[in-house]
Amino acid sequence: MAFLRGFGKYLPERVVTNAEMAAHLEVEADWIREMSGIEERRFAGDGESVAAMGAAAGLDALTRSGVGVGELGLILVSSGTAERRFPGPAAEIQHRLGAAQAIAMDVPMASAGALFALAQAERWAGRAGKVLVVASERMSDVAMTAPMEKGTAMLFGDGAGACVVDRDGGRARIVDFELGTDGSNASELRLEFGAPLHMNGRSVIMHASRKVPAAINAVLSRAGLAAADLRTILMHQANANLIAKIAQTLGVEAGKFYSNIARYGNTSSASMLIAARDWDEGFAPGDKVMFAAFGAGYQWGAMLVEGS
């Protein structure tokens, strides 16, 4: 058994509006909003590396959770945009936090990485005690790599999210999760070294709109619940239209999904935990909240938590 104790985030100061992005892409600003639901995003500046942003988000989560750095047994870091092949950002985040006693491991996954890291944290918590999950992405470097594809480049922003998972107690208990992988579609959403992002948008939408609801329903079925029983759904903020399509498939109002994509854009694996930090209204006992994500691989999943 493991619990979510608190969330953290870090967003760069630089705001990039649709008007600014539209000028780069030679499109209308309104077109970006209509196609994605995004109005602005954040771009990291000098010194705001994946590790630097991740450490800041991790510290925010620890502070809000009332957990000292010295209490951590494990740090799990998700990122698909690390600046080097190795080592990954986990070791540097451990050092920046001063958590020398904690094991640090990387989860090199885009988009769904935070969800997979939370699932790993649930399994590890029994041994490590307190686990810090961090997801940090610098997607602006990817978005602005020439040649820029307008339907892809418009989506992305930078930032980091974090969550403390605790064996001994917290505000919400992890009840169950469902994860999936379909490697036959790995080439449809990929980032090669030194190349722009390749995304088959039609394929991504088709698979995500089927597989995410299926994962959510599998978890709900095992818990004897319906989607209407959920207080909210905290999903990877990929695209507002995709979230609306998934809501329609589940048979719930789009408002059941918390969304902050208009302010931050798609921050890949960081987005779900940033959304959780922004949504964080407090878990009342018995509240049911679903986390969900879909991303490169293809990899996807859903996780049910209950207020404790």
Second form
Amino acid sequence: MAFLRGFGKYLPERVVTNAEMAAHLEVEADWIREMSGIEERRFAGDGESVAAMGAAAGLDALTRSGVGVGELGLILVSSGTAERRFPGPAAEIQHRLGAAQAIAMDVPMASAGALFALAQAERWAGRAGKVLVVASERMSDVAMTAPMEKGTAMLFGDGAGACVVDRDGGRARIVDFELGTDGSNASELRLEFGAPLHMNGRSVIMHASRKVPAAINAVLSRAGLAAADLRTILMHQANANLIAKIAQTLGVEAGKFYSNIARYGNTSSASMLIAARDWDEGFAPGDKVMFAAFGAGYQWGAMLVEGS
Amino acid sequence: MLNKINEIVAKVAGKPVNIATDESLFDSGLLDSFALTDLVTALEAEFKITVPDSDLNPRKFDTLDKIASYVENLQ
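Return one more block: the form predicted together with the partner chain, after the form predicted alone shown previously.
Now the complete complex, all chains and molecules, led by this one.
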């Protein structure tokens, strides 16, 4: 058994509006908003590395959870945009936080990485006690690398999210999760070393539109719940239109999904935990909240938590 | 078969299908990425088929001819 204690985030100060992005990409600003629901995003500066942003988000989560750095047994870090092959950002985040007693492991996954890291945290919490899950991305580095595909580049922003998972108690219990991987589509969404980001948007939308609702429904079915029973759904902020499509498939209003994509764009694996931090109204006992994500791999899943 | 698929595409697109059967439904502007999911769901319902995840490839549904061929093979 494991519990969520609190969320954290870090967003770079630099705001990149659709007007600025549109001028750079030679498209209309309104087109960006219509295609994605995004109005602005943040771009990291020189000192805002994946590890620096991740450590800041992690510290925010620890502070909001009332957990000291010295209490951590494990740090899990998801990122698809780590600056080097190895070591990944987890070790550097451990050092930046001063959590020398904690082991640190990378989850080198974009988009769905935070969800998979949360699932790992649930399994590790019994041994590690308190686990800090961090998701940090510098998507601007890859999305703005020439040659840019306009419909891809306009989506992304930078930032980090975090969550403290605790074996001994917290504000919401992890009830169940469903994860999936389909490696036959690994080439459809990929980032090669030294190459621009490649995304077959049609394929991504086609698979996400079916796989995410299926994962959510599988978890709901095992819990004897319906989508309408959920207080909210905190999903990877990929694209507002995709979220609306998934809501339609589930038979719920799009408003059931919390969304902050208009302000931050798609921050890949960081987005789900940034959304959780922004949504964080407090879990009332019995509140059911679903996390969900889809991304490169393809990898996807859903996780049900219940207010304690 | 083609006439029925034409009807389904028109319903999903919300406009008449006035393109050649080998012309791309996407490049012609009839369907966008989000409508593709609706199209597959509509095909499953109409022809009582199940499109497996392994066949969720936009290229299989790019033209009326390809859709007809795919559905025929699945039936």
